[in-house]
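As a starting point, one isolated chain is supplied in structure tokens, in the form predicted on its own.
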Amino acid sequence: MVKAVVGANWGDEGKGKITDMLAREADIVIRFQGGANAGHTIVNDYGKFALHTLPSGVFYNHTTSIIGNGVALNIPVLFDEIKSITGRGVPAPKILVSDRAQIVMPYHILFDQYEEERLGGKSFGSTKSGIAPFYSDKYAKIGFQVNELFEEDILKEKIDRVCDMKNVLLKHLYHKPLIDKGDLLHTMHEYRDMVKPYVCDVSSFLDKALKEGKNILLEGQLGTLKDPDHGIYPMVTSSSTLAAYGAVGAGIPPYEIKEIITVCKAYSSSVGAGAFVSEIFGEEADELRRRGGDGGEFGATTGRPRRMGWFDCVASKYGCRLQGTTDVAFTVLDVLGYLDEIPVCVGYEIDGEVTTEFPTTGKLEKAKPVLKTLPGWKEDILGIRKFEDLPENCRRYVEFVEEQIGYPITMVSNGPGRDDIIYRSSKLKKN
């Protein structure tokens, strides 16, 4: 059986914790898109970790962790990450890397930095991890697949051809040092030696696993609103963040995905530029940021302070619909316990009219939040394991959000740890 864990919003919803939790019952956990430009924060028996490329199931001895073909694979970052967890007492995980995954090249990172520098105040707020240049090259068909590391003639010819193209840009557009072909070939040989023990025909491996009835977990990066087609374009990421892409990015048939767990925060947060209708500012935002998450709302990869906002029912309903949600995991509910009243965005006012449908970017930029204020519960809910044991106003908050978004909230996270979870029977039917 295949389950997908994906985000409803701008990313940073808490997918890492939910994946880590569900991986207890999984045989295989797969990262199916994105690169090391975003992170998943995990708190478990080994400590607190920020993963960037490794799937969030690496902390279990029984799981196989897979880097799917849809991932932007930065090979040295992957291996530094493996060392960072094994160096803290985590047993060496079993890892497979798709032979069709493509490689983030050293020049991708440079081009990302140079372009943000060139754009200045009109930049996209990139993490400068090379992701946009990587995907540009992938779809321009000048990227490097992992399997090409082992075909020396192909590798040399391609390096020659690609460097000629890149050096024109470096010289005439960015006015930066040129790529040395010999140095790049040497780097690729180093990458080959690093990744060789892990390379696998992943789609064939997964086909066999499915026939054997294995439990497979797909882990997405970021959320619906950062999808390049359905998100807040152009302030989006460069790979599809939707569960539907999980089939493509892992190499399995789409009909095998039976459950889609979409993760929503009990409030909103975002790293990076782009429209954010329910955003709050000043001391109100600072306090929520300080209290949020485990140790505050700062990007797991960048360390950047996240932009903060109230829960956005319009964006979350849209995000869940695009994901094909069967279950909603509602995270960091415990953070809101300090508030007397909790605003919730229930609609957008655009040009004098109120809508509950998520619009395209031009209209979104003009949208003002329509807020409904709910009473707070003013209690610490950490440690509670049954939904009926939560304070009445806390239960009402969850039920109100569920009614607004129209998808069943079946998991409520009330703390950073693996076991800080409440399973709930929703009154809503699963889609």
Second form
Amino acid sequence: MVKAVVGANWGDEGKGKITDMLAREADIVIRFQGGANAGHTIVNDYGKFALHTLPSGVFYNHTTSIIGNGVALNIPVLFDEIKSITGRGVPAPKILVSDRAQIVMPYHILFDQYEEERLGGKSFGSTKSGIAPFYSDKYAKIGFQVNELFEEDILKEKIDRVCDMKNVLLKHLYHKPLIDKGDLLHTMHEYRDMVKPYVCDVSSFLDKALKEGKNILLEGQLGTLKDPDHGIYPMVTSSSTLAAYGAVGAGIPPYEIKEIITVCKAYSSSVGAGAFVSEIFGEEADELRRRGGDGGEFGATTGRPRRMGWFDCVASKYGCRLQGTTDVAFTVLDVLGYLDEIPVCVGYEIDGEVTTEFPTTGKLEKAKPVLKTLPGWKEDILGIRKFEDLPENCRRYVEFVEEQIGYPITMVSNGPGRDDIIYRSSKLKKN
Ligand code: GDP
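Next up, can you give the form predicted together with guanosine-5'-diphosphate of this protein, since the form predicted on its own came first?
What follows is the entire complex, opening with the chain shown before.
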């Protein structure tokens, strides 16, 4: 049985916490896309951790953590991350890396920086982790798969060929130092030795696991609105953030994904550039940012302050639809307890017309939020475990959002910890 945990919005919805929580029941947790460009923050008995590459199941003894073929694998980052958690008392996790995963090359990171420099003010707000150059090379078929590290002749020949091309760009477009082929080969040998103990034919491993009835969790990074096809193109990430891609990026049949848990935050936040209709500014935004998440809404990878906004029903309904949501996990609700009134974006006004359908990017840039204000509850809801025990206005907020987005909210997260969760039965029929 396969479940996917994915984001409905711009990322940072709290997927790490939900995955960590659901991993209790899972045998295998898989990252299927993205790279070390985003982070999950997890608070558990060992402390507070920011993971960038490892799946959020690494804190349990019983789970196998897998880096799927769809991931942009930064080998040194993976190893630093393993060391950083074992160094803090977490037992050494069981990790497998797909032999078909591709490697983030040192020059991908450089090209990412150089390109942002070149674009200046018109940059995409990249985290400069090499993700866009990595996926460009993957689809241009000049990327390096993990298995190629073990084929010395192929490796040498390919380094030679690829460096010739990269060096033209470095010299004539970016005016930067060239890649030394010998140095790069040496680095690849180091990567090979680091990754060797973990390499696995993952799709075959998962096929066997599925036949044995194991519980598998797919862990998505970012959210629908950063998907390269269905998101706010071009201000998106370079790999699909949708649950459907979980089948491809892990190597399992699509029909095996039985539950899609879409994580949706009780207010909005976004990193990087791009249209953000319900965005708020000034003191109002600062206060929400300061109180948000667990210790403020600042990027787990970059420390950048996140852009803040009210809950956006239009974007979230679309976000849930594209994921194929069976359940919504509605997170960080506790943070809103300070507000007398809570605005919610219920429509977009574009050229004088109001719509609840999420538009393409050009129209999105022109959209103005249509806000409805709901009463706040002015109470600390941390520690509450039953939906009926939440203040009435808080329940109404959840019910209102559920009605607007049209997908069942079956989990409400009211704190960063593993146990800060309220299960709820929804009147809405599951897909
Ligand atoms: P992810 O990338 O989707 O995993 O999101 P983040 O790592 O940015 O998680 C958002 C932040 O919110 C983290 O600091 C979590 O510890 C925290 N968090 C998750 N769920 C809750 C919640 O229900 N309440 C509060 N206060 N914080 C939460």
